[in-house]
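Here you get one chain, nothing else, as structure tokens; it is the form predicted on its own.
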Amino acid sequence: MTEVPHPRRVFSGIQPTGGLHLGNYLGAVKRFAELQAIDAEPIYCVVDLHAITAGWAGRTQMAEDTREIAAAYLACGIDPERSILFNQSQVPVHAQLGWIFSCVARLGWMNRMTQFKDKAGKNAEKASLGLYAYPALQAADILAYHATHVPVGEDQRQHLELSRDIAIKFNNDFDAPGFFPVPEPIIEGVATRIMSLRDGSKKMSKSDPSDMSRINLTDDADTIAKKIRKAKTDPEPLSETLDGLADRPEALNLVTIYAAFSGQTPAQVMVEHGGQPFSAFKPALADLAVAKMDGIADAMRRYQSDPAEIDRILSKGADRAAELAEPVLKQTYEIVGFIPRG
């Protein structure tokens, strides 16, 4: 088989396991929307198959969570006419290709995945096989579309590296040079890792028991401002330079958030605000955050008030996604040597 170069194609996805927060917005969804101006038909998925790897929330909750993530995508600027937006379970190719990749991936590779260790904790023996094999399905999510670029946060870099390994090994093992592209990460901007507002050493998380640790996309303007005003800091004012924040994680986190909203680098923020007390910097950050997030919560509520419209958008997106993925699966089956139905 002659190796053929692949045109640039972007894919990424988010699990429907609860509400999105500021870290998801700045580190992922905001960039997804911006990529629409660069890439033709980026593919954005609600990865609901992944959502059951660590347990099932119930039929009703599962559907509501999927629609909530779709509403967040739409409210944050994902245009279903310019992007392909769908939920993973509507396109069976993901699971079908995921099985093939689970036979390509090596146990040693899976054993090195730190996210499994983090999520399984001390109860690894009780974790689901799905949680362990998650990265093989994630590789299928990407490679089913011959995606070449994946916007990811730092926490997903290891999984993307495994997707690259799977693509290379499949191409080599099945004598199909270049059939699957080796996807590249898109890790851009200053906000690839937003930390908790209550503990600058921990990533902002929807699982944190304190709602004050995060800004939810459903928070209104008053709540956003209140959470920023009450965010943990130390008693000293901002240092004059960025280097002075090296051992001050809460202060650095707020500067990083300001930079992400303002389109500046953290160093540029320090030129403007360095030396200020937090009593001055926090209100400035709150005003900026409220201005930039204005309308997201209201838009989410509008979309969620019409679940039938969300379902229509996801279904239409699934049709478009299947048109791209099914020929890839057909070629994969031919490469492997599976006999097709007559």
Second form
Amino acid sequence: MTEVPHPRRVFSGIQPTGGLHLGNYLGAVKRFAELQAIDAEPIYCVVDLHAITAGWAGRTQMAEDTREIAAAYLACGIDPERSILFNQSQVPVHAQLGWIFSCVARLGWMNRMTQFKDKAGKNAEKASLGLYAYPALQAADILAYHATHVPVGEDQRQHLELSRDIAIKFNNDFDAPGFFPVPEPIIEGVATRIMSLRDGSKKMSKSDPSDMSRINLTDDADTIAKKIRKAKTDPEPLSETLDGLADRPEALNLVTIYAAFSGQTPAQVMVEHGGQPFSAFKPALADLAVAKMDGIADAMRRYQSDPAEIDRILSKGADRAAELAEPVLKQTYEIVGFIPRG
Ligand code: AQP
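Right, and the form predicted in complex with adenosine-5'-tetraphosphate (AQP) of this protein, after the form predicted on its own?
Full assembly next; the chain just shown is listed first.
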């Protein structure tokens, strides 16, 4: 087989395991929307198959959570005419290719995944096989489209490396040089790891039991301002320079959020705000966050009030996604030597 370079193609996904927060927005979705100006037809997926790896929210909740993520994508500027927007379970290729990749990935690789260790906790024996195999399905999500670039937050770096290893090993083991591209993560900007507002050592997360730990995309202006006002900090004012925040993760997190919203570097934020007490910096950050998130919660409510329209957008996106993924699966089966139905 001759190696043909793969054209650039962007793919990323978000699990419907609860509403999106500021970390998902600054680290992922805002970037997804911006990439529409650079990339033709990026693919953005609501990865619902992944959402049952760590438990089931219930039938109604599952569908509502899926629509909520779709509404968040749309409200944050994903345009279904310029991007392919769909939910994963509508395109069976993901699961079919995921099986093949489960046979390519090595147990030793999976055993190193820190996210499995974090999510399975102390009782790993009771974790699902799906949670363990999750990164092989994630590789299938990406490679089903021969995607070459994957915008994600820092927490996904290790999974992306595994996707790269799977692509390389499939190409080698099945004697198909260059068939799957080796995808590159896009982990750019200052906001690739936004931390909890209650604990600067933990990332902001949907599954954190404390709602005060995160700013939700559905929060109104008063709630956003209150959460920033109450964010955990130490009693000292901001240091004069960024170096002075090295051992102050909560303060550094607030400066990082300010930088991400204002389009500055954290060092530039310190030129303007260094030395300020939090009684001055927090209100400035709250005003900025409220202004920059203005309209997102309202737009989400508007989309969510019309679930039939969301379902229509997802189905149309799934048709287009299937058009791209099915030929890749067909070629993969041929490479493996599976006999097709006559
Ligand atoms: N705190 C964060 N800072 C920057 N980026 C983040 N992402 C998640 N948290 C942060 C990025 O958002 C995208 C979607 O993530 P996901 O919901 O599919 O999975 P996750 O990383 O597991 O997100 P959560 O909030 O932590 O969910 P739960 O609590 O369900 O595990 C990804 O690109 C991710 O990097």
